[in-house]
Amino acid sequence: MNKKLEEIINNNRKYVQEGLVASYIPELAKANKDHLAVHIFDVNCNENYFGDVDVKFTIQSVSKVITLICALLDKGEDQVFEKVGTEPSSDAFNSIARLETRASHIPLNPFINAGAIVTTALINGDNGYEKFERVRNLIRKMADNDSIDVNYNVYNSEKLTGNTNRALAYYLKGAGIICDGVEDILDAYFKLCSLEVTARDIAKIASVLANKGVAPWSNERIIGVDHTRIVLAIMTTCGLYDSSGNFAVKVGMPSKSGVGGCIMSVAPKKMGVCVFGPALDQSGNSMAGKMVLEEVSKELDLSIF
């Protein structure tokens, strides 16, 4: 399996150099966009790697699949989808157009910015310290490594540059979608953004998922097989931004992904695989990553569909 893994990597690697980093965040703008990386983690603990499995790389986005589940954990599902949607957004990930434009001014999915931020204030806690702290021990949980924490450098930058994240959170306050402070439930969401992860950590926690919501390792439930259905179905539909549906076709997996390169995608009773690369496409995705999970789900016939 790691030498077809090597095959795959090495076939679809012309594709970094048709994607950019993401540049709006001073920090992730001094990744190597030739870092390319997969690592498999099946529900029988086994585990196929290939590439650069050992770089570190900020979990941005993928985080938001650990904060619905949370939300989901501490409020329930009608409370949850009360402030949030399920639907797919054919806008950009940073949107405001549809907080506007929609009667009920909620977000259209937990994925989008804007309803991470609402499920965010959703979380147990009573302050965004105590917030963030709820998800970061879960994503420890989910991945089995305690060390996982706050890359510092990244936070910073993400707080002095988010700008249009506190547009969407003021906005979301004004309409009474959250009634937390909004710079203290900003202040989480920018930690959670910045935590710092490896590709065996990202494919641990999708093996979670994988198996039900059960740690492989340990055969422990985490998450109810209720919560986790609900979870892969909208990482099926919205996991990818404004590409869920084309990914979806060509791949196949419920997927989420994050623009520091990571994509997390979850073949249900098999496996958690995470594909690494910073170069991004227009939608913020992963492109040579896209390529290799496109590749492995052929090859693995792990579509869904």
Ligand code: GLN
Contents of the next structure:
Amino acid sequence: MNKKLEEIINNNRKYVQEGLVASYIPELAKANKDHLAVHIFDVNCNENYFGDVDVKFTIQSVSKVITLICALLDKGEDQVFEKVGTEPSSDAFNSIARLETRASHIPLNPFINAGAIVTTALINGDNGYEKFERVRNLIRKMADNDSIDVNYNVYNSEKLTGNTNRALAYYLKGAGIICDGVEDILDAYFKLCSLEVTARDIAKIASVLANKGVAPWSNERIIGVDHTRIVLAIMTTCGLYDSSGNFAVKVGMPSKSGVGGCIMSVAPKKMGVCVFGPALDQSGNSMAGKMVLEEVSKELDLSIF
Ligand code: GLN
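How about the form predicted together with ligand GLN, since we already have the form predicted alone?
The next block holds the full complex; its first chain is the one shown before.
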């Protein structure tokens, strides 16, 4: 299969030219837009990969999946979905528009920035650092990698320039949807987005979701079956922001993207897949990465539809 992956990566390299690296977080603008990688980790612990798999990148919005899982563990389904919806959004990932116009003011879903700020606030912990540590520890456990940590250059860059996220968080506080200290929650959110990972880490996290919440390498249950089902459903409908519908048609795997250039995809009962390519399309999703996923999904018959 490595040979097949090599072919797929080479077929899709041309698409990196059609994308742009994220620049609204200045540190991310330093990424090499030519990087492209795919890593697969299946539920029997077989691994296949090709491309720039050793390159580290920041997890960015893929952390929103694990933050949601942690919020569900800490507060349960009812309390979480009182504060954040489960509906797709057709706006940009950092849009503020619908917070004001929707009667309830709650964010549409946990995978847009406003929603992830709410789920971060729901994590147990007396302060932002404790909340951050809880989610980081779950990320480490799901990736089976205790060395995952913050890239402080990216974190500082996000913190310095993250004024749109600040606007979202203060709006949510004003509307009474979050109660804790806004700067503290934002600090946890920025740190979680700045965790540095490899494609293998993300493929392993996805393999836990593919295996109904059980780590394939240890058979330890990390997430309940119900929580896994909820998270996969929201990944399917909201994981690629305002291009989730098109992605469902083309790829058909529950997925989550991040502006660091990675897309985490799950083939239930089969495998976790990570693609990485920092050149992004207009919605903030890896341009070549989504093309690679489309071919991988067709080749291995992974669409859930
Ligand atoms: N840290 C980024 C932000 O808050 C995450 C966005 C993303 O990956 N789509 O803007």
